[in-house]
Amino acid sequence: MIDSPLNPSLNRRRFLKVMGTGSGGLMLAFHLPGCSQIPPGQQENSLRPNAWLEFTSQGACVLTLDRVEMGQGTMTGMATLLGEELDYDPSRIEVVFAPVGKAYVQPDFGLQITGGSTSISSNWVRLREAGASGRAVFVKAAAEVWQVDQSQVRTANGVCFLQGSDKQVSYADLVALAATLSAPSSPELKSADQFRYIGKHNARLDGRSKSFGLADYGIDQEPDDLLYAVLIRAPRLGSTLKGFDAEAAQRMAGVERIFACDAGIAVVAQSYWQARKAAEQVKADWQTNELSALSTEQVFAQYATGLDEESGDSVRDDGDLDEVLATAEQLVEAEYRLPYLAHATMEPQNCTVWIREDRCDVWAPTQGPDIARYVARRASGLSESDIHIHTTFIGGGFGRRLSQDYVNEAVLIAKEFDRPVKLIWSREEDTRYDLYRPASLHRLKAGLDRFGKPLGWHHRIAAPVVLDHYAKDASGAMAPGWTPPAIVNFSSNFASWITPDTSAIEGAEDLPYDFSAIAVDHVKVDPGVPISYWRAVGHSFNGFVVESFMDELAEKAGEDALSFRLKRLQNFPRHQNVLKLAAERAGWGYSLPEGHFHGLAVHKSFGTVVAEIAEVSVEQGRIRVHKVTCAVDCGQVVNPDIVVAQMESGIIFGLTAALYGEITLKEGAVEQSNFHDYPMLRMNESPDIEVIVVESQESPTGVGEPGLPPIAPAVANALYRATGQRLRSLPLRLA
């Protein structure tokens, strides 16, 4: 920005001259902490931004979006934050995806990733500050035009008004003049009672483009002269390629080339189906190892051995558990088992890459564009400045696209051609070669006194940690661009060893219930199955375990499940509140239709507390969920309909996992392959969902994932009341 003091001699002639000779657009940038890189397109003398606006002389307002849009509503949420303080209708804001740049790093993670339900919370202040700074510079410009103090200028929907008169001027008409003025770095923000859009605006900015097929997803990318690739991967874990015969496949129509690379056997052709059909004719010989014989039963046997033989890491140790349990009238013990789960994104993995002598363009539906850049740099051998990541709309992320294996594969293949190449995974490949939600084994013990009061709680968890599988690529993205991959590999091994990873224990270590003693232990056991982040991560299994076992304790104590919890949540009023709200709305304790039963659960994840009550029946041996009543406390609500939609989405996603989700291994191979044996919940199975959103003035917390953890235990607890069967593993299967 060019600093210019307010000039009292400015007249209409100068204003018109500035308007006529300006550059035609204004790039507004704002002082934000932790940023050190100027994004492409910004003026060289601008301040370091995390997010910025561009106003064109034609009246367009453009927001560069620093978080990806994968259906969770970031485009609308970010535009609402910006528009609120800018005094500009969010529905009029145009949104473009951010390039890779330090300006867009998510400050909580140190990476440019979209995950952890943090998009709104991490931008709650800084994006509003960006909007407020933009509004302030337009107010300053209008005050110069009218030769008045800035306090006499008010704004609304992109227009400046002079108080006490009918004078007005739009932001668009002030662009050239405003470009000569400085923007404040710490602008005053609105109070909640001044909000016009936050808490009210619901028009999805991506709704029209998606409804009419205008949104460009990764799989839609079609640069000129494009080739298509499929990859033949090892059929079993740990297998390596010994050799292959592609003589017949190479003669098939459209086939360009078939060759081995580090990721497998690449088949490249003029069309996707030509590549796919040719791949079916390739005969490969694979060398197996010990991992290639792994089965699901062996995985859980390793977990059990770990719990039997190792004390593990103590992640919570409150009170003297042994002493407390020694005084218990009765001990309650249980073992819970959770399976591997696939992400099953509706858009399968894909990536388009075009490599030239000193440039690599990557079009990818990625949740981590800076990690994708590092992976592309490593695979291509080019320098960081030569890698250009083009982020697209994403047809479902759920954590899957935080990992960049598909980008690595596409770059390795594209290196062999001077034309762009698009790699597409089939649905079967997407299921069999996913990076899964970890399986886990849990052992719990609790003591009750003779009055049914809970005394002690012990939760032991056997599971791997995601960071061990994720650190190498993440460390590469965080390292300076000149860092050799070998150094990155070394540092990532060290980082994964010393960096705390809560993926196995989150939702267990922060048990909110009142016990005299609480112990939580984690035994790290990694069978070698590839894993990654999955929606709600550890909360997805620990929520089920904790809330199911709490129901077991309530039953042993002879107490109602709701009142049992409320008594032990005296120090957690938000938990109590959502439980009461959900129970009241669902009619907990009142009569239900014959054969229908209620179950409940409450869980806090990503700063948000959610209670859910499931109304369940068993019809001819099949589990039917009729209604889910959900109460959510996520702080200040930015877009109410999006909060409701995300709760509904989390419930449906979690219900799918609760009823159907299971990835199993036999002789090192995943047994599931498509939606016929890894089914999704269908529309006719979906329950009626009612969402109650708690009003709050606290800063926003996450909504993308917190709706998921309570649904499985709520359904399982209802099934116990319906059948007397206590189901301690997922998916839920009645005897």
Contents of the next structure:
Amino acid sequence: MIDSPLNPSLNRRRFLKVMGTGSGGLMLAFHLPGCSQIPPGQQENSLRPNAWLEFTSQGACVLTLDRVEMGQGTMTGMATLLGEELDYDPSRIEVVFAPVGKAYVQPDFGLQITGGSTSISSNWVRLREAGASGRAVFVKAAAEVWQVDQSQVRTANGVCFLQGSDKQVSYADLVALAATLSAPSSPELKSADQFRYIGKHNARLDGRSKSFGLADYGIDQEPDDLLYAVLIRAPRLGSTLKGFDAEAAQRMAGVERIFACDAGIAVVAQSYWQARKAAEQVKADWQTNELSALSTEQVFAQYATGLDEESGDSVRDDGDLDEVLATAEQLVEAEYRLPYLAHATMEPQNCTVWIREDRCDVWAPTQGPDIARYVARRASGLSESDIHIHTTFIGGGFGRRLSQDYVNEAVLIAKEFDRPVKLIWSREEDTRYDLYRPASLHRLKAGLDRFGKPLGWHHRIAAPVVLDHYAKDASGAMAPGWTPPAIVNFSSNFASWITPDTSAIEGAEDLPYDFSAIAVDHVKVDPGVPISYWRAVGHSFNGFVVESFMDELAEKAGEDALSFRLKRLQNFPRHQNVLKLAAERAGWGYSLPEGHFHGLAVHKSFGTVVAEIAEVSVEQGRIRVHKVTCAVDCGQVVNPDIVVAQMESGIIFGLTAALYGEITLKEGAVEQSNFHDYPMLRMNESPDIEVIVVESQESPTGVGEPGLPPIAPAVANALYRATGQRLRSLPLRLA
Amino acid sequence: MVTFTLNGIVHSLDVPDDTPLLWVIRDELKLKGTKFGCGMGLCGACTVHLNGQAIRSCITPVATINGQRLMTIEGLGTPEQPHPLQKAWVQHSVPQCGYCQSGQLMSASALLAANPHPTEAQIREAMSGNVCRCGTYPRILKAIQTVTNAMTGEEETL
Ligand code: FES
Ligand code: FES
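Previous: the form predicted alone; requested now: the form predicted in complex with its partner chain:
Following is the full complex, with the preceding chain placed first.
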């Protein structure tokens, strides 16, 4: 059995053991194959100055990564921060995924989750301090060896040097001594001009294992004696199981057991294929409820009614909108509509669980190990300290794996066996039973004076709130470990007052443009469709609405889309800067090849400002995006090439949504199922992408999501120029 | 009983005839580099070589490969002895989540084996069966071009 999903070189040399300690916390200990195991709490001669850094007695530098690696490059980013202050080449740092632990809780959310493009920003100080305190201990140790003052010790790439002599000693050789010394709690950090790796280091730490098929994902976990499970799920929303007939299926080769559980009908067999085939032979009867008839049209009708009848929460109210609009020469009004979207991670949801008497091991590709632990505790009935979450490499997250539904299901199934069980979702289940990016409906109104100067802006949003769906599990993970699940459910608002949810309004309430009056209202309407966080969340729809409507206003004002924006961004120099950079590089305003048109958009999300310019043509009614020019300001850059990669990634992900993405419901069932009817952008449609990264010494902000919001409006704005059609809903469909 | 050669090793297995090759590779032979993405031949995550050609193992019943020669990502190269494409992949930091990349590499290597000097359009076309949700296409293109350019360079100096 492989415990560790980590880099293969590490696997080969040692095994990672995750062991429970008396306090209910977890700690890591290493042992060499063939050697006797070092008891927990006594890692002889290893140096562990804080929760993230360890130097083993063999001299290996190990980073305990408390964020998950799902492609966004956090492994490399965190190693760069640590290595910078430690004075240690990041590419020599070995990385292990963190267990659940108090030290690893994300300060922004109070949870051990990876989301909101926060890994770099919230670890900017924390991990550099971890590195600096490690370095300080080695300096102390070297000074002691040489019997000199610490000020005479210099460090570089894992070696201490004695100033003014040729004496040197590696960190590895100092580990035993350093382990006996104490680390300073708030060590001094470098200034930006001293950086050796930050802003320069590019090689991905996980690039190699992932180019040789060696990275270990959730779906690859294989404890001995493994059984495979598939689930038969309610075909329509809100339906529950009445009964089922599994007689024929039960007799099929390899089938272990077929039984009903809270998640559906579990089919467990010796192999995945046997389970899948047997599932096809099970006949089930379902009881429906009022949700089971829901269609997409009804969802939008509910939204429209909400906007018609309710004023909603006023989330921004600057100036006197009515007064300002009363003086307008022309009023511009528009309605925008955005669909539900599935995450479609390449690795379908899966989870492997092994429940023994007092122990439950969970291997999962999860963005929230502590929520997974809570969910496993609730489903297994075991206590918190008995649950062991093993985080793996993740085949795409995008917010999907913040929800722990698949962990819950796998535990419910594995409870019935004393062997490990792996649950694997099919692509069809992954598409039909996702927790979706919410659909939304927007009404916009703005007034222009007779010179075309915009006066007032009114944006009304009908959408549900993601946290309402998320709080049940998240609050359990936030509550103390002894809190009974029943009480957690009772107080699931817990999460909402700790973490206010801006998912419906982000990117709308913070409109940067200068209008004399701005009002943004949110009418909360929840049709009951399961929803979750999805790459860039609210920014993914509000960015489209705001930046498309701004283009409409520019057009009505008879002004160029770029200068119209620049004039209204006087107080937002970073927005102006990225717009100008992208425009200059793309040749905004200059002629393009015949039939090609430019469109632009700028949007700030998660602290990062991104402008994008799309070059688009329409060929035989088909939309083609030829080139995207992107300028990004994310503060201090840690790994320049990863910033570029994340912009490329956000743009392509956003283009899939702009051109194809739509989940629809008919009679309570999702109509899409696999990549033929929920298509992804492919390489033959993928544009050339050029990224300009702004140099900055401001604190760094995230890059995993901010590349996405500007692309759909940039393309829609270009299409307007190409065809005269203003497309106000996604996906973009020409008449 | 089905017999085939995989990465140079002969295997004889007793599995139901209709089992997709993908699950035989992953769960019987325990080679986890080949991935499950869609099960319908739509995403390319499960791409392997059958007698040198790229095929989708998720829709290939194991019985149909009796007596044939297969290669998976584990046979393409190792960190010690990488395929030129794997070197280029690392050099360009192609992988993000990495889940699609075994399939991408198997498609790319089959392409270059059949056509060592594809045009950009031919690369895009040949690779369009492989979905990458993380959007690594620009880098895949560059990495393949690095290899084809290097091969051109070699020929020129010969
Ligand atoms: S898993 Fe075979 S093509 Fe998608
Ligand atoms: S690298 Fe994530 S799907 Fe391709």
